[in-house]
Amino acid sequence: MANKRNATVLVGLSLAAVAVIAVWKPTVLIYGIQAAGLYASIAIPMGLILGIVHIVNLAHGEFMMLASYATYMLCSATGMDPFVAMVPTAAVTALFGFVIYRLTIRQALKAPELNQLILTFGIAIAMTQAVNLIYTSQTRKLSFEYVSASIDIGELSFGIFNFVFVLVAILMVVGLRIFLTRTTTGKAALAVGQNPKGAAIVGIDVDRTYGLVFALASALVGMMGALFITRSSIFPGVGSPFTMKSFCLVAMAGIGNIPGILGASILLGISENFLKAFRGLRGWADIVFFVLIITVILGRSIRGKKA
């Protein structure tokens, strides 16, 4: 009962900040809402791989970072617009997911959490290196008339094409919600995520399961990366930024927790966007997942004390 009081509660004020900031600073609402979808897009995958495969990839925001070099190649140098780029993309990185897996990641989930950190930081490394190595470090950009897309509403303008991401986000967890749930493929890796032994007593292949979940969360990601480059300029250390974010929303959410990963997404652009609406507080703004991943650990670990 103390419980969902307390829910109760914090949603409540929750709704009551969100309706301040809508009057006061209606900007930093909106944009807040459309980082949020951009953060939510590029955690999900992460969020889907801990939960199902039990293991961190640090090299999350590379597997983007890669995807948006390709797509840079690729409609560079047939004038390709990225929204198509991305199933191609998609398809290249989810493949490429697989064979890391199969290579790396496979031999390491038996091993102690430490050395697939240590296994996963170490493929981030070298990602990044060779495509620094090829590309140099050379920022690269596509030019898109349609990002550059706005709105009036009275006095008040902003862009619109971000809230794609919104979208796109939204997709990825009602999308997800229905493979996990209702295709035979998703229920054996809900099983497996929940039970590895007990599924493969009763005949779920796990190796074959954990490598499907590793190659889908690869083409969710490399569908990003797709899409991350009409909005952003590239270059190797791009990606990296990316995973600390994933990872903190993910533990924000609770492992598992896909639809959490959405509401702690809004919590961290709207914080962001707040803190950038002040001058002197602006640089404060790239930090401050960190102190809310922070908060967040140490509520749960009070809250498991006094339990």
The other form holds:
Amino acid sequence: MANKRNATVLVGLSLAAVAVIAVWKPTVLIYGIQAAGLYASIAIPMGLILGIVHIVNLAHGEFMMLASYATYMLCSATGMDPFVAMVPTAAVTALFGFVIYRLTIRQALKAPELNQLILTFGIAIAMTQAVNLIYTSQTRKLSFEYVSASIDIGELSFGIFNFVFVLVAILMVVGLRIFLTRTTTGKAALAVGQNPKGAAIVGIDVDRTYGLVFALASALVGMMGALFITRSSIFPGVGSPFTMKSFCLVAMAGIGNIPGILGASILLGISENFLKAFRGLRGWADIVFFVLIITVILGRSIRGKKA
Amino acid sequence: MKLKGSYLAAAAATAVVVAFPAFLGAYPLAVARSIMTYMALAISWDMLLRSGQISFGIAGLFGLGSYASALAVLRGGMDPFTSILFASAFAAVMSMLLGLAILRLRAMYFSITTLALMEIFKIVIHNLHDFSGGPEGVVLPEPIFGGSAPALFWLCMAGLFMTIGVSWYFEKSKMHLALTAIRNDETSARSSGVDIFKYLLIAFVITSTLQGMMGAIQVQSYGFTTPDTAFDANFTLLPLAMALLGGIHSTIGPMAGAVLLGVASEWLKLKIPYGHLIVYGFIIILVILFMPQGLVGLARKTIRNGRTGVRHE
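Can you now output the form predicted in complex with the partner chain? The one shown was the form predicted on its own.
Complete assembly follows, chain above in first position.
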């Protein structure tokens, strides 16, 4: 009962805060939600892997970085638009993710958690450095006209292109929900996530499901890699902050709670952009993520002790 | 008899290392210093790992030590050598306060928190322009001991020997039993009366102090630092790869790994300027998949099999 009341109070407070910000600094709200869309759509695939395969993939951001480079090569060679290029990129990263899973992660599924963490950490380094080796650390950028599309409402003028990411995030949440609750494969995946042993007993091929989920998550993050180059320049280390941020969001939402990632992203996006709105505090905006992740993790551990 | 032999070998090796400046030039000495720094970090990382806690925040403590020492000299007018002691004490106090909170976390939550803390230190240093010099970093009036190569070498060596000594003490004392018990099964360790939190805190504070000390020695030897060099992810990554390759849960393993990888990376750096760190990535992957016990574990197994005559063809 107390929990429910606390939750109501919390929701009420956040709505009030949002209302105040919307009136006082509307751009904070708009850019915050746009940033949230990007964070959420990158974090959701990680949440999928963590929820079903129970692996923290520290190479998550690097998968996206790799997909960005693939898209960059494809687009600059053929003049293709990233929104078209995301289809072949997603297919290639799905295959790549599946191969990485079969070759490395599958062998470590039964190993202690530390080994899995260090293993994916090693994969991340190998990927970053392979790109560094081939393309050097020079930054690369493709520019598209439609990215600078903006809209004026009264005195307010703001870019609207980044709302694409909000749309993608919502599509991902809805799509995954339908996949996990309506299709046989999705239901099997959900069952494996809840209890791999039980799922195996009722005849679900656990290993195949893990591989499939890994490929699906890689395809999604590959798609995001393709879209990522529309708004940002790329370099070998571009993905690693997103690994941290994604993990932060997944941990905040609670493992297995994919729609929760959306909520967590909005909280982070808005608080980050809130700090960015003040000139003197701009440099501190990055700290929000790390302070929040520690607060959330500590908060959970303390609450866990009490329960 | 065998024990005596290994003591003799250790003494001989120590003597050779101490005498390095007598027959090595400035460049090999600088390489040796960087290898010794990484070795000390690798050993200290492993010391905490013996309790099952994996830290991704080595660079955080290292950078914190660097800045504490540099700022003590610049802003506090401290003498360089004293500033190293001050930085170690500072790292100890900070890690004690942080440890009280984060050592209740386990597994991936602990690891991610240490990584996040490192980022927080870095952002704070970046943004305190007036105090810390911001992104451009700080420059000291002059390196410690006037920058004399042999003196810098011995200073770094002293830091390393202290780390080895503490690690060896950890291996031989009650600490070893406590940490191993916590790693193997926390519940049964607790029920046998091991004060888990106390031992974790001791291990965390001691290893953080050593890491902060190595950071201070590094900054005093080079005479300058920036947030990006002091908190360089390599200070987390390289020690980790070295300890894994050599063999974790021992003192000798990280030492062997540091010598091998340190020399190899110095050579690769000249061959491949961009991306030579890829070797570290592959070593981590291969070691985890194929020989989680590392080289030392492999060697022990071979010797044991040879002695008992058991051969697995």
